[in-house]
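Here's a solo chain for you in structure tokens, the form predicted alone.
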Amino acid sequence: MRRREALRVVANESVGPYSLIRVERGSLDPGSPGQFFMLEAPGRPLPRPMSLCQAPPGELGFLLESIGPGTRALAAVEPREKIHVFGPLGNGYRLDVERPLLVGGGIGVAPFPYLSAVLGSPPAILGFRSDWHAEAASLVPNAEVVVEPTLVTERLRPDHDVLACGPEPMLEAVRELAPNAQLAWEAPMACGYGACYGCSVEIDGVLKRLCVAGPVLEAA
């Protein structure tokens, strides 16, 4: 059940260029891997959607990249500050897969530590633009890392059940090679539960509210 709470920041750690924000769990349910939460930094009127990265006992962890005012404000929070967290929201990955393979690009690695823990550390292929960004691969066990110009699609294994997250061009390429893949898409979100229609995206000619229909969708 989704809830909104002000949660105390436990730690703010750098992982390459990314920030890993750990907060007390409070009474929030971590939900399923691939679901997301809306995080509201102190003094910011609009929250930002973040996949749950880690769910150790008593905590929730979120990996984020500072790319705008909202994410920069979240990346600047300090221990003992409180941020508002709302969730879990959306639909996560189906976990009834026989041979899972996690495929991620850049900050798309964010949901994989939690997903990997639930699935028992399956193999992963993670792509990054630089060695500095690739430091985030340390959060995902059993991962093969590729750095541009090498692409994750060059290492795909067709006999596995692909669970992917990353930039849209990567997801489209994975979709072509693995038509049964599960793909976690990204879109700007203002509410997280379908009221504002801000995250409507066109997929195969149909508009979908990603926060309600996704963010994880079947490639087919």
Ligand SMILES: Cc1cc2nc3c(=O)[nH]c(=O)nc-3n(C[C@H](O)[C@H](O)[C@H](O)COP(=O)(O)OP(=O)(O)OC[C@H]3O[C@@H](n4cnc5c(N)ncnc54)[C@H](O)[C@@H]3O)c2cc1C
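Numbering follows the first chain given and starts at 1. Remember, it's a predicted structure, so these values are computed and weren't measured experimentally. We call the rigid core the largest set of C-alpha positions that still match within 1.5 Å between the two forms. Compared with the form predicted together with the named molecule:
We have the form predicted alone; now please give the form predicted together with the named molecule.
We keep it simple here and write out only the one chain, dropping partners and molecules.
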């Protein structure tokens, strides 16, 4: 059951260029890997969608990349401050897979630490812009790391059940090579729970709200 609560920040640490923010769990349910939460971005009118990255006992962890006003406000939160968190939301990854392979790029690794823990540390291929960004791979066990110009798709093993998250061009390329992949997409979201129709994307030829129908979708 999704809920919204003001949760105390436990820690805000750098992982390469990213921020790993851990908050007390309160009465929130961590949900299933690939689901997301709406995080209050202090001082901003709208919250921001973030995948659950880690679910240590009593806590929720989020990994974020500062790319604009909302993520910058979040990256600046200090321990003991409280932020409102609402979730879990949307549909996560289908977990009944035989030979899972996690494929991620950049901040797209965010849902993988939790996903990896639930699936028992399956192999992962993670791609990054630089060695600095690649520090985030330390959060995912059993990961092979590639740094640009090498791309994750060059290492893809199509005989696996691919679970992917990353920038749109990467997801499109993975979809070509692994038609059974589960892909986690992004769209601008104002609400995360079907209220605003801001996140509509074309799925199988019809417009659907990604926050309700996704964010994880089957590739085919």
